[in-house]
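Single chain ahead, by itself, as structure tokens, in the form predicted on its own.
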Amino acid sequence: MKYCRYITGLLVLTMASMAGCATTLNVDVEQTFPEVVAEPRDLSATLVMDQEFRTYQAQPNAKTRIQIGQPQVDLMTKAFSGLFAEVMVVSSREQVRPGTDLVIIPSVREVQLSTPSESYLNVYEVWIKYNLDIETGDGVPVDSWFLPAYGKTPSSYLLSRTTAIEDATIVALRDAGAKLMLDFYRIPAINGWLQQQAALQAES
């Protein structure tokens, strides 16, 4: 009788464990970023971040969802404030005011996640792939820039799965911000646009 109860108890624990494994893990990334210390160019930009971008929830696999909407809005706003003297943030292209120099519309292409059970490494890794559609204030396309970002935990030791994924995501977001600050004005199409603007000003 005791043996039967023991076996029954094991079955219950196993079923509960299997049910827990099937549960979707929701990771809510709560992070704000510091103001950027930089010398912005004397230009104006409007960031168009729609509702989908502001509330973006990545699903890198069937069992994981990562909420990155709020932190990526904060990151983009502060990064571009270090690149442009004047930055406006709107929710749709129709809200862009006349006179803005560039309109930037970011979107998320894909978010990927690698866990220790998949990579056999003692780290969690997150890749965020952004696309930035860049236009003039008049709606003339300038470029569609691919911005990849990567982050990982130093080690998953003593970290819960939720905390490890959140930490790796924050590192990836910081990587995106750093690449924006370093590379935005190096984009060939942006550099060409700047030269064109300088030539127009010289003529006038």
Contents of the next structure:
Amino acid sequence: MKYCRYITGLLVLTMASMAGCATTLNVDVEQTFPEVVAEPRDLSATLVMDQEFRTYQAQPNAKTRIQIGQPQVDLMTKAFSGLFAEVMVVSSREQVRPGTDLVIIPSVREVQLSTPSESYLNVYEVWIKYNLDIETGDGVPVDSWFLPAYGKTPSSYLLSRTTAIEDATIVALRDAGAKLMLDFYRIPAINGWLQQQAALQAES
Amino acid sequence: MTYRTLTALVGALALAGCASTTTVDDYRPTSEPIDIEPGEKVAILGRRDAGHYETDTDFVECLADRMGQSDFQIMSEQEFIDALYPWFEPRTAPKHLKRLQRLMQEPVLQEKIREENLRYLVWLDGEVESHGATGAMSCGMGPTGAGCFGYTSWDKEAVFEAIVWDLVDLTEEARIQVDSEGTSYVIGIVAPIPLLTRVESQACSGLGKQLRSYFSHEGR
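Previous: the form predicted on its own; requested now: the form predicted in complex with its partner chain:
What follows is the entire complex, opening with the chain shown before.
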């Protein structure tokens, strides 16, 4: 009887430890970003961020899920407000009002994660790859722009896995905002479109 | 007697272990104190653009604490990068004065600097490295107890450079390099006794003292 109890206890312990090993880590990134310091151009844009983008859950590997929906919506809204004088945020392409200069549809291509156990570095790294489909208000495609962003923790020393992944993701999101502000008007197709608009305005 | 000798030996080693040599080299175009009005702020920012290392956030905070003991205000690193987002992120931050001058041509940035009452930026770059590990120590456990025996030591070096930029006049005001070296020991006499050198703290103290003296009104 005594042995039976002992074996049952051992079985329970083994099952509990196995269940522990199979746990998926859910990292919920909750972050708001600062307003960007920039002089927006006198143009209007509509940001189409659908439900999938708003609740986006990245799964960089089988054991990790990162919720980046809310912070990426906040970041995109603020970054584009620094690029365009007027920014509207809608949930679908059908909601775009006529008269808007550009329609921008962001989507996440991929999220990658590197942990110290994989890289043998004392840091956690996160890569977020965005795609921005840019169209004119009339629906004419302008460009499909690839926007990569990178973030890492200064050091993973004394950080929990969840905190480290969250910190690296926040740095990557901030980097996405920085790249957007730096390069958006340098995209050749956008630059060409701007010149075309300027020429049309001069004609009229 | 033996006990006293041993205590004296450990004490002497501890003192030697704790000791570090700190050298502060600075370059300034003038010996006049740096102009700072009451209420104006100094921001301290660590470089994050190098691939293989990052300026330690704790070191930046330590320096901010040291400089915060002055009569001017210190703006924390996070506060600064948030206030000027996204122009001081690792991807966008100006690495040279010329880039800063170009960046500050943006009226909206000039306005923000004025609004925040920011006057100087201290760019901090550096790291702490450990090298030259010698000695050996072994730890064991038996039925009667556990213990460590042996001796190991390693050298630590903290090298940091601080560059002071005037965000209004867009000039470089000072450049300081601090180099702090020391040796850490661990002596195993049953229990391991760590005698660690605090080079980072020494470098922070030396740099903070030097920077504070530049902004000091007392020297006028």
